[in-house]
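The chain below stands alone, shown as structure tokens; this is the form predicted alone.
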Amino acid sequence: MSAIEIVDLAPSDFEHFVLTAHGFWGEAPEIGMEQVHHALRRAMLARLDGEDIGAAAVIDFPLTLPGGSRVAMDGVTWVGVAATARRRGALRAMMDRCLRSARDRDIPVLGLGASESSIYRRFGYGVASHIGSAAIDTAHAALRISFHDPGRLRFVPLHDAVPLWRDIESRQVDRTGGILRSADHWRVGIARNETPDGKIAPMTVVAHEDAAGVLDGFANYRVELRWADGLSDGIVHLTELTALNLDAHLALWQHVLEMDLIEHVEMWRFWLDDPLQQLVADPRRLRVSTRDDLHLRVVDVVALLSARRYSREDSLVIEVRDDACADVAGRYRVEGGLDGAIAARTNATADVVLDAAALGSMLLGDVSAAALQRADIVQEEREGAVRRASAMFSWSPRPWLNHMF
């Protein structure tokens, strides 16, 4: 059998890449797909005997770490392998290329959203955050406290919303696990949501301003008007709700929960620490299911451990094992707390031992060292070290990836 060749594409080939990758999934072309290639920064095809059998691409995203600092992340996306070329090594070859590219460009972390959660751990990716799907009937969505908005809401034309979205997203430094999207990336979202989808209307954008007129939040949603026996039974499909403070957050939620002709609100990407859960009068009526979300692959341990903050002031020696990347494997001492952190390689005896995927899982504070130890993924070398690591790496609020790429 011939060796698989990985071909790095020029930007002029990205449009062809998107069509090729989409064909591997066996799906009909999506609305707005013709815009996707503008958001990509790197793309590759896996070839075998001259035939394209695999595809993968990367989008540049700043990733927010615990404490608010941001690091560059390669967002791996549009990964697919032809159904006629399974188990020939195409996926591994592409994942290896993504890893080498990040190392060569000093990118400290890779991230992806897995179509199947069983695939990527063998390549060093760990589940770093979780997301919810939420639904509530508006008849049972009253808040347990009276809320009067000191600011105001206003509608924003969809094609005028990109600067607003980017401005608010850039100021949300407390949302661990969040990313910053380019204008091109936002425009892809517009292309996918500007036309009706069956009975679902185009996207509506509502912005919130505080009492001084400063923008501090937005909600994007699509309305599906339905009727049953002459009675309204509409649904608001809430795509995203982002706010910089509680007043804006509640005002935007109140808006979607109190719309005329709407009986149901559904949100596919619901933040698991959303204060709405504590504020609805009948919390059981807010139905939330949880799934894995952002998967992270550590590339530069020192850079990542130095950039984040820690809930407990402490010092630990962490031994990282990584069969795929010798540059990552080794022992690291991290000393840190709420005010800063220092990390460096060391020859000291390890307190805990874990693999690169486990470190990726712990990076945002959503998965504890103790939980990983109970699964025999983290080993404790010094008594009490796992408890200390769990306290040190924990973070509140829980991470929230604002957009799956």
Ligand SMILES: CC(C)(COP(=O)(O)OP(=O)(O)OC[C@H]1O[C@@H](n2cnc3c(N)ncnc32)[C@H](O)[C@@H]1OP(=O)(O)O)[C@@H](O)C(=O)NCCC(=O)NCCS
Given for the second form:
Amino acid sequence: MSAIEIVDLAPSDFEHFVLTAHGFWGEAPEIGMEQVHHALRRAMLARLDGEDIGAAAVIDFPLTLPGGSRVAMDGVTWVGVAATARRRGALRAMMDRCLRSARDRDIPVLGLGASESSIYRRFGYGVASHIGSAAIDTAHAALRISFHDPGRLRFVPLHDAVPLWRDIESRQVDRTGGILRSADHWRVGIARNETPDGKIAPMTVVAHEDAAGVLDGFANYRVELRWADGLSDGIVHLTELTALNLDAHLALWQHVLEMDLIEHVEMWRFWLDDPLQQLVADPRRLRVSTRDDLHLRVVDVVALLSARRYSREDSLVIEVRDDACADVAGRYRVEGGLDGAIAARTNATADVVLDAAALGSMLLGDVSAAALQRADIVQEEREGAVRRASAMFSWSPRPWLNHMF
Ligand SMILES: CC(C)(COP(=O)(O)OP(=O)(O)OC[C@H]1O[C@@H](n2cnc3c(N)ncnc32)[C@H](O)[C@@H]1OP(=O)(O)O)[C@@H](O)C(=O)NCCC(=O)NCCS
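Provide the structure of the form predicted in complex with this ligand, given the form predicted alone shown above.
Below is the entire complex, every chain and molecule, led by the chain shown above.
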């Protein structure tokens, strides 16, 4: 059988790429096509005997690590393989190209959201953060505190929203696991949400300002008005809620929870450390189901381990095994705490041994070394090292990817 060839596309071919990838998913080209290909940085097609059989693309998404520093991340997206050519290695060839491209361009980490959580571990990706789907009936959404907003809310026309979203997102430095979106990327979201989808209204944007008039949060949502026997039964589909402080956070939640004609609020990307969980009077009424979210593939261990901060001051030697990338494999000493960290390759004896995917899982502090050890994914070489690694790498609040790409 012929070999699969990976073809890197020039930006002028990105429109062709987007149409081809849509074909692989069996979907009609959608709204926002133009914005989609403007948001892509790199795109590739897998070719077999002259036929395009696979597609994958990369978007630049700076990623926030524990402690607030940001590192460049290749966000892998638009992955698809023709239904007629599956299980012939097209995905493997594209994942290999993505990894080598990141390594050659000094990008320390790749990230993606998986359509199925079973696919990517074999390529060295570990589940690094989790997210919730949340639903609450507004009749049971009272807060157990009385909250009076010292600031104010205002509606923002969609065509004015991009600079506002980007400004607030860039100031949210403590959002571990969050990404920064380009203006083009934000416009993809607008284009997709501008058109009414059945009975769901286009996206509404509400911004919050503090008492001094400084913007400190926004909520994006779509309203679905419904009626049953003459009674209102509306739903607010909350797409995103980003706030820089608790007042803004509560004011924005209160806005959606107290809206007239709305009986239910649903959020597909709910932060698992959202303070709302502690503040609703009847927390069981806030139904949250969790799933894996951001999968990370470490490429430059030294860059990543020295960029993040650690909850406990300590020093560890970590041996990383990596069948897919010999450049990643090796032993690393990391020494750090809340104020900074140093990481370097070492010949010293390992305290813990793990594979690249396990390190990806530990990077944002959402999955502990102890949990991985219990599953025999992390091995302890020095007594007590796993407990120390768990304390060192843990982080609060929990990571939260603000947008799935
Ligand atoms: C998922 C998809 C991209 C896989 O592409 P593919 O070219 O068939 O994959 P490959 O032949 O390169 O397989 C590589 C490995 O992944 C495994 N794999 C592929 N698809 C898988 C799936 N859906 N679930 C679990 N494992 C999967 C293969 O068994 C193979 O494993 P191995 O090499 O360890 O034995 C393709 O089936 C597809 O386009 N599906 C629909 C769209 C989609 O889900 N895209 C992913 C978006 S994140």
